[in-house]
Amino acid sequence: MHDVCAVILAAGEGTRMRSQLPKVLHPLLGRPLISYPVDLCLGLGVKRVLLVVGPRAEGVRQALAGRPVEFVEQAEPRGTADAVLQTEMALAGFRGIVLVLGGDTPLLTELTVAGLLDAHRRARAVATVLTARVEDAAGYGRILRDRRSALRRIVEEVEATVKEKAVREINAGCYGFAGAALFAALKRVPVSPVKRESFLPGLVEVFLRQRRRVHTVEVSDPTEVLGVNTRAELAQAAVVLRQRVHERLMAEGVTLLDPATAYIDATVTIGPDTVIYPGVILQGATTIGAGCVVYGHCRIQNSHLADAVTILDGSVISESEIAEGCVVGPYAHLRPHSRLRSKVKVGNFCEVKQAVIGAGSKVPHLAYVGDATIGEKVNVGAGTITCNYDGFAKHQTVIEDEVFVGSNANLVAPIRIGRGAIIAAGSTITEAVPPDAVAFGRAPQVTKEGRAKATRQKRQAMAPPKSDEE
């Protein structure tokens, strides 16, 4: 669509969000709100994308860094008509279609907007307005028509009469304008006597007074035009988008056992024949391969899972890589920069942080592996920890291939355990262990025969007398 330039209005302060964060930066299924209209325009293949932003828009610029978009500043909030007028210099000489849409409308689809542009071309209109019929029109401008159903005017709610407020056809805030006529007409838009700003619906009246063709297109699904002005509306938009994500994933061969309880960001990709159990949260740039199973109440964030991975109940995984055939959990925690090679087992109540665990190795239960490199076919016994922090700095533990670490061992870093070594259960190891060695680091056991009976008698003598109520 090289005859189309898009203008996205993102200068509003969003005071109704009651937040220090600009409205268009509030997260919605893993993306900032502003990214949805930007991605829509880029997906349509428009010639240029211009964002009208306010003077405090550094966060917006950072959020869209690397995207092929341009920024135009509206120094003061003077309304949507004034916002579009700020692009006059940037679009000087452009005579194609100027697509205008809000930065807070994340539900619009490419199909709907492409339909609007096609209708605009066919009608040879100077302006085309997207409309919708909704049950609750509160907060939206109303579409007013004459007896022949032709568009007569668009009235903002604050200026509407009681009768006009009863109209259920609303202005969706998405327009196609003829670039050659746009900016001269914008300068004729009157300032609202109520809000002291100039609004794009006033541009429609300017064109109608000039007896120029203004066309309307009604959206087939009214949910697409939901604008986000409050946190409640943000939550409503999330429900709609989440359903779209779930429908797409299921069409691609993913099984969601209970879609209503799955929370999957729009940024997540999942391979076919993967099964997602109830209560799962998948966030950010997470990718899950084919044939995986993610059991209930797991949270996976910004992580990569290869094929045939099983994540058991209650596990938390963040910024980690898991190779094919691994089993994690239940109730395991993979912290950032954990890398599991193929067919690794990280079991019940284990924590892994900034560590590499080699192929075929097992950390079955109740262990902590941090700042470590573990080789292949290693067994780490229950209750074992790498003591990686000395109070001042983190240190590395290296465990070579085919090592057996017994239960309840403390490996005090920095330390290296050689290939094939055995660490006895209950040991605290503070020095390097050569390959094929057996290392013990236990305190001597002391056994005093016959003392158990005397100890029990002493405890009974010291115990307080029982009351009658007991």
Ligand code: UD1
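By rigid core we mean the largest C-alpha set that fits within 1.5 Å across both forms. Residue numbers count along the first chain shown, from 1. Here the structure is a predicted model, which means the values were calculated and not measured. Compared with the form predicted together with the named molecule:
In the core-superposed comparison between these two forms, the C-alpha atom of Q62 has shifted by less than 2 angstroms.
Core-superposed comparison between these two forms: CA of T447 displaced by 2 Å or more.
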The other form holds:
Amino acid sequence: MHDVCAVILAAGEGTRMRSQLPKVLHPLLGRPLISYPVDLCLGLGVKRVLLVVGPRAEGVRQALAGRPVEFVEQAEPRGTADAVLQTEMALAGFRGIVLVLGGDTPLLTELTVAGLLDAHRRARAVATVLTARVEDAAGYGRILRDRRSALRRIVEEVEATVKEKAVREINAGCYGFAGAALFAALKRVPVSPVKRESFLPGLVEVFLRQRRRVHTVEVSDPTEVLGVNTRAELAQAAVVLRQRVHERLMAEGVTLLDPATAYIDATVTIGPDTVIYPGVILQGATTIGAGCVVYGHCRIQNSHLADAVTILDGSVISESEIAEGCVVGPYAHLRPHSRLRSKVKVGNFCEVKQAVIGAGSKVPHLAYVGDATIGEKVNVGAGTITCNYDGFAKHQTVIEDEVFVGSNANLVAPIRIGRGAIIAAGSTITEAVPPDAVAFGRAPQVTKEGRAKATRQKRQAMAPPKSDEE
Ligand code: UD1
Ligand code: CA
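Return one more block: the form predicted together with the named molecule, after the form predicted alone shown previously.
Time for the whole complex; same chain goes first.
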């Protein structure tokens, strides 16, 4: 597509969002709105991508850092025609097609836009407008045609008569223009007396008055042209995008038990025969292998799960790695940099952070494992805590292979427990334990035979039991 330069309009104020955040930075399935048209253009392989932004666009620049795009500033939002005009210098001498897209139409597909560009080339038109027939045209520019159904003009909703508003063919806000003719014509677009802005669709009339050919292409799927101006439309766009993600995943062999309650970012990959239960949220750069099961109401973010992993209900996993055959949860919390080697079990109400847990080891109940390295085949008893923080700094706990840590132990870091050692239940361990040792870190038990009975009798003598009648 080296005959195409793309111009993406993102300098509007987005007032209808009622937000501190610029409209095009609102996230949609884990990515800012603006990244959709930008990635579409980059995906098409156009020659250059120019973004028209407002003066306070630092956030937009940051959000697109690393993508090969150029920024052009529109000092004041004087309308979409004025916005395109700002690229005149940058595109001086360009004789190919200028593809113009709104920054707020995230559902357009490469196929549709490529089709528009093809049609534009074939029609040898000066402009080609993407249109759609929609159920509810409110808010969009309406396509007005003459009796022979040739395009006459596009009227914006704010200027439309009642009869014009009844038209259900709308302007998608996506156009191909002949670069050689575009900028001269833009200067002839009038400022709307109603909105005090110059409307890009006004170019149609300018070109038709010059007796030049303006072509239209209707999209086959009208959901693609949804423009996001409000939060309600943002939610609508998310529904469509989620459905696309779900359809792709299901085609790839993933079972989604309830697609309506699955929230899976477009960036997530999942292997075949994995089953996703209702209410699961999978975010960011997460990858899940084959034959896994993720039960209900889990959230997994930027994490990698190998094959045959089971995540039980209500678990939260961030920036972690889980090797094949592990079982996590229910209600486990794997915080960043948790690495579970193969066939590890992290059970109910356990928290793991910045820790490696070796193959076949088990942390089954109510434990905290933080800043730790645990070897293979270790058993960490219920309620065990790695005491990693002394109020000033974090310290490491090392537990070597085949260690058995009894229930409710406190391992005060920095500490090392040698291979095969046994830690008695209820211990507070503050000193290194050598391999194969048994360590008791608790007060010895004192047992007084018969003392309970004697105590009971003494109490009864002091105060006879209360009668039931009281
Ligand atoms: C626009 C079209 C409308 C079309 C609809 C499709 C105009 C006047 N109307 O309406 O015909 O049906 O899109 O979604 O073009 N922008 C700037 N600078 C400005 C004003 C806007 O860069 O001065 C940008 C916005 O950030 C946005 C895009 O242009 O990304 C469209 O502007 P918006 O105000 O959303 O236009 P709509 O009213 O949706
Ligand atoms: Ca819009």
